[in-house]
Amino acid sequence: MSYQKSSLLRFFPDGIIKQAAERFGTPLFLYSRELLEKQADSYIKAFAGTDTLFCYAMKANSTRGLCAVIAAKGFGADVVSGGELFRALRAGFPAEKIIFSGVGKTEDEIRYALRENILFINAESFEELRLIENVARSMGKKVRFSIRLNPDVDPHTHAYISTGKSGSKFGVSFDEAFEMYRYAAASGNFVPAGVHSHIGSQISSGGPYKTAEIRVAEFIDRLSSLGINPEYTDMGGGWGAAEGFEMKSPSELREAAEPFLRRGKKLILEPGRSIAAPCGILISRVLYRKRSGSRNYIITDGGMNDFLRPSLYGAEHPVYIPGKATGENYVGKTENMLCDIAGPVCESADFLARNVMLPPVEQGELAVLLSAGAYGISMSSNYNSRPRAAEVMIENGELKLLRRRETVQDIISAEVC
């Protein structure tokens, strides 16, 4: 990975980065509302003229101040827990635009979703479908539901974010799904609202979607033989946004959706990371520099508990040092140094970047990790009893605090003895 001044940085001027760090401390998540809205608008523009509901994937970043901006665009929400459902409603997503996915919903979570009258629940196993039926019957309700299909399509991304291949814990086979819809039709407690599939994340072309959606469309035709005609077809999410860049237009997704649009189906998409990732950066401060064997380390106050993707997925996020020359000015210069950016957490896996070529970095300077708006704060933890970072948004050149920095008192607040 080389040191580059990404085009994303036009949304994060050096002066704002430094002001945010001085005012709110580090490590710090800083978001651009302008870029967040621009990413959301890309979906709206690409699917103009179609009957499409965008359900933002809350798992990418569920902070209320950020989600409220997306909700104001008319988006719904895709949630995978009762906690995310609570936060989606709190952020302003209408219940009638919320879908509940995930393989391990509890009885209490199902009851909560039915009580709030959300759009529908995605069932991912026969046993779950029966539990949903029992809960709905006990509440005297009919439940709007969908079944998540596993279309056995390889999106050729990281193994941890590929969810649509046979053998995955997600979804069910087409034959099992057919029997589940048949069972639901005979039950009397179900309304078949949709058919769902999701093949993975960080997908960079429409090809895998086309393959999956042709198979799903054929399944929908098969369902019609039972007199079952779901209103919605849910293509899932997973459209990629390369680290350091805005996402490319999702127009290829519209092309992949043609088998459904031709059948007159309402469409659902679940964008998450593609919207949130580019609009956020993680700002850390350089604590120390050291050399170990042949490796040069820059130790920062931000670590894997703040941003897990590099350790978990091997994700390579561009690094920027505010106030330093761009990478082009340093190409071939002897003062360039190959570095690892590591944090203070007591783990060898604690790094934010490896093998990055940087100009000279001094103690006290800032190190910025780009494309950190998704799966940053939402996957952060208190490991090593480290308080989680604050979150701030740039709005019209001003800084707005979305979430204050945690304290150690916050960490122990739930302990009762």
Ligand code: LLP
Given for the second form:
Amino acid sequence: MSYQKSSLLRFFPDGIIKQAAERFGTPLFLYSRELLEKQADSYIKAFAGTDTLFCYAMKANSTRGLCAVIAAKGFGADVVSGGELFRALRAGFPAEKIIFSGVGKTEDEIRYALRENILFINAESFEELRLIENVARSMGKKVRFSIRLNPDVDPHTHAYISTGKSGSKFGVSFDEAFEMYRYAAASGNFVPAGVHSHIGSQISSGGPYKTAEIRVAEFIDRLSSLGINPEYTDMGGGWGAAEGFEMKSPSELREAAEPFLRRGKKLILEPGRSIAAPCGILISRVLYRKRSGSRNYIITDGGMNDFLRPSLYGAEHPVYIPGKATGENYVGKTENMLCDIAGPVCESADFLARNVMLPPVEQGELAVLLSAGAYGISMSSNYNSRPRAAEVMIENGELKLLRRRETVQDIISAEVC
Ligand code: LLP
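Same protein, different form: I have the form predicted alone, so give me the form predicted in complex with the named molecule.
Okay, now the whole complex, with that chain kicking things off.
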């Protein structure tokens, strides 16, 4: 995608970007608290008048300073590992607002969740349900649970982040779920707290949700005929935020929830990306420029270990050069160059952007990738022994360090010999 006048940029003034890069170094994740709160408020507004619990999907960005802002909005958390559960509690999400999903929970993780008395555990297979039962029994507890349904709906998104089609590893079919609820009812160790589905991520219209929710509502009626009436219907997350933009109001999700609201259900939503992505940018510094064949490369100090989405999904995040890229002013100018922005990692897949039209960029200038607040730092790695980037938040015009830059010492700290 060529760079453009993004609605996000007014939250990241050039002066602040430059100041943050000077003070904390690059590559650097910079977040806007104002924008983060705005995205959270957009959910609260769209679901006003309903009994809805928003469980922020920790996987999008698990950094405490950012999560604490979301927790302060009254959100709960959706976690998928013991580590995320620990970080959710530490960030201030109350246990009674935390749900635990994921296809591969270990016995220790299940025990931890039960000890912490979270809202419910979301089972994704019959075998998992039996393990949950055994753990609960050994602890002398009843466990609140839900089952993740696979509604067999195509969310029309990237294959890697599409989960609601039959054949995916996520969830179980309606028939299997029915048997699982029946088994749980007979066991005496379970309280049926919810019915869950999550069809995918970066979904841009309410259509797939509507299709899924009609099917889930029919399933709820089937359960009801057995006398099983879970309190919550969890619609999962997945609402998109197009790269370079704030999220669209999730009012279409509110419409898709109608079948549940009509049945008097409490709702749960698990938004991740739509809350966190727009509010963050990745700031890198231009190290070198070079030409290879017909391609112009800009080599930056940020790479795929810092931000994997372009390499893994072919995601196109708009690029902004502070002080230069003011959108359409530059498009079509003769001095523009078609460039690839590549990082220092030793992989040909290491790029932050490809085929972007940029004005002449000098060594030492900053290159900013927009919509990097979600699945950025949380998917980053130490590949090539590169310390992870620092994270900073803009709060009332001031810069607040949320997480310091890692050092090589951090990287080796778990090596025991
Ligand atoms: N709930 C469940 C059960 C999930 O599996 C996910 C995401 C979410 C909620 C949050 O979805 P969101 O609102 O963020 O779309 N790394 C990929 C996205 C993976 C999403 C995995 N599951 C990316 O960078 O696009």
